[in-house]
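Single chain ahead, written as structure tokens, the form predicted on its own.
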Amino acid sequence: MRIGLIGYQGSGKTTVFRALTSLAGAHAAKPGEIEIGVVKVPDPRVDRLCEVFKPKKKTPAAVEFLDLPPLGVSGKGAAERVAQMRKVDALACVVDAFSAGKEQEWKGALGKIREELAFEDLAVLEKRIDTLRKSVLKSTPTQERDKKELAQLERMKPAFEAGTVVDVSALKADEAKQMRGYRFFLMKPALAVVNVPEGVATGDVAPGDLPAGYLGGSRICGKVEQEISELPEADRAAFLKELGISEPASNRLIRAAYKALGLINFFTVGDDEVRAWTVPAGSNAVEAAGAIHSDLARGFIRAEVFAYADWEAVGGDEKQIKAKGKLRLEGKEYRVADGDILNIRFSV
């Protein structure tokens, strides 16, 4: 999962990025350059599984945070910056609520970001519509396909003009696949990051307090969290507690992104490795197998499945899992649940 941090100059976006990724000592990015930091997804279930299976390797799920170039910067390279922004899975929109006079302006700033993203999307959509209106008049092998695409884009245009979220789930499978190729901003989950001054309460922003288009949000003090991220890892928890911060901002943002993107984790376990895998909620057993390796999906036979909660309830004893009938054999259409522990049977 790739989460892109965007915001206007002066929003503290890069400070937030360094706080989230503990890259406080990294080099300063050049204008237009994108920095990437990888953060492990906090999941105590992975640690518990490792306690019992004692694997040679522990691999938690991971999230990439990208510090994208600031919004509102025109000139050379602007088109390339927008193209890079489209490659992320979710957007974390950072706004300034720490500067004098801006404490109460963050909602307006979030709305302005959505307007700018909608403007970029609308420009792409209108250009494609103009092209298709000409192409559908010609008898070509793609004429019928172009007609369907044109009709779809014209149905979606009012939503783009209004700057509202485009509900991908309302599209048919072939329509959604076609739209994914555009990488529209309005089809990406957007999270709000309200960068507050030291001493102001941090934590989740209530959904009702967010402007339209945002699926979640968090108040964080980028300056304080960056300072904490520079400490030895063993000392960070104590400082967070002293400051009344329940958990690092990265944990909250990752949790919000999982919810917004509709993601879950399942696990594979063994002596060699305990690993968490991330898939969309509702994925079937073959799709989960494919997340591990394409060969497992291609040669899928059955999935041996038991739930983490059931495993924990018997003290992590696999023999008890089997004795209580909690180990199941599932076929291709089984919908994988969060916390499932899978062993894929396959043949290629």
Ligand SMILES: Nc1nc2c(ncn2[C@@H]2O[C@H](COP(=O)(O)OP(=O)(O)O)[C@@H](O)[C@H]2O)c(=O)[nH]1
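Please read all numbers here as calculations on a predicted model, not as lab measurements. Numbering follows the first chain given and starts at 1. Note that the rigid core is defined as the largest set of C-alphas that superpose within 1.5 Å between two forms. First, how it differs from the form predicted in complex with the named molecule.
Annotation for residue 236: C-alpha shift under 2 angstroms between these two forms, rigid core superposed. The rigid-core alignment places the CA of residue 223 less than 2 Å apart between these two forms. Comparing the forms between these two forms, the C-alpha position of residue 145 differs by 2 angstroms or more, with the core used for superposition.
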The other form holds:
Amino acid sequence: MRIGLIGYQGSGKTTVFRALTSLAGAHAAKPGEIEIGVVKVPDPRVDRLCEVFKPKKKTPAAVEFLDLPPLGVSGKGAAERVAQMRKVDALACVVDAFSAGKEQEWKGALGKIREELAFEDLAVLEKRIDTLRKSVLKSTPTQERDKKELAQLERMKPAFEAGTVVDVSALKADEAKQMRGYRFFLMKPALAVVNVPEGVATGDVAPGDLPAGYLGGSRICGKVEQEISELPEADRAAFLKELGISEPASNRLIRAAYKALGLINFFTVGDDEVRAWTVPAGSNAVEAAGAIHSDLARGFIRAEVFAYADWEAVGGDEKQIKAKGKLRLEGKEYRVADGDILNIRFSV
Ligand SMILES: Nc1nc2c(ncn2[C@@H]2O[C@H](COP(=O)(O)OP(=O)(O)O)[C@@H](O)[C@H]2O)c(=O)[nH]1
Ligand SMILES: [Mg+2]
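Please give the other form, namely the form predicted in complex with the named molecule, since only the form predicted on its own has been shown so far.
After this comes the whole thing, all chains and molecules, with the earlier chain placed first.
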């Protein structure tokens, strides 16, 4: 999963990025250059599985954060930002609530970001509509398809003008696919990152307090979190406790992103590797197999499944899982649940 940090210059994107990815000073990016940091998704279940299976390799799920050039500036940075923003799975919108006088303005600032995104999407949409209006007049092999696409874009336009979330889930599969192909910003899940001053309560923003278009949000103090991320790992917990912070902001933000994107984790276990895999909620066993390797999806026979919670309940004893009838054989249509431990039987 890739999450792009966006916002206006000085909102604290880079500070938050450093806090999330502990990259403090690792590579001082030139202005306009994009830094990418990989964060392992903290999951105590992976730790516990490793304690028992003692694998050679531990692979938690990972999230990539991108520190993108600021909104509202033109030139090379803007083009790079737009190109990168098309490729991310979610947007984390950072707003300044730490500067004097800005403490109460974060909601308006978040709304302004949506307006900016809507403006950029509308430019793309209108350009495409103009092109299609001309092309549908000519008798070409794509004329019928162009007519359909034009009608579709014109139907969607009011949603873009409203600047809220553009939802394609109600469209027919082929129409939804075409709309997704544009990678419009308003179709991406957006999270709010309210960068508050030191000493102010942090935590999740209540959904009712968020402006339209945001699926979740966190109040974090970028500066303090960055300082924490620079500490040796062993000292972090004590420091967090002292500050009354229950966990690092990155954990909260990653959880919010999983929720907003509707993602779950399943696990594979063994002597070689214990690994967490990320798939959309509702994925079936074949799709889960495909996340591991396309061969596993192609040659899928059955999935052996047990739930992490059942395994934990019997003290991590696999024999007990079998004895208690908690090991199941599931077919292609089985819907994978968060925390499932899968072993795919396949033949290619
Ligand atoms: N007091 C305070 N200052 C911050 C915080 N986050 C960022 N800053 C400061 O705001 C300025 C801009 O931050 P930066 O992360 O570079 O913003 P960017 O332009 O969005 O990348 C820097 O001087 C930061 O030290 C914060 O949470 N509290
Ligand atoms: Mg920056």
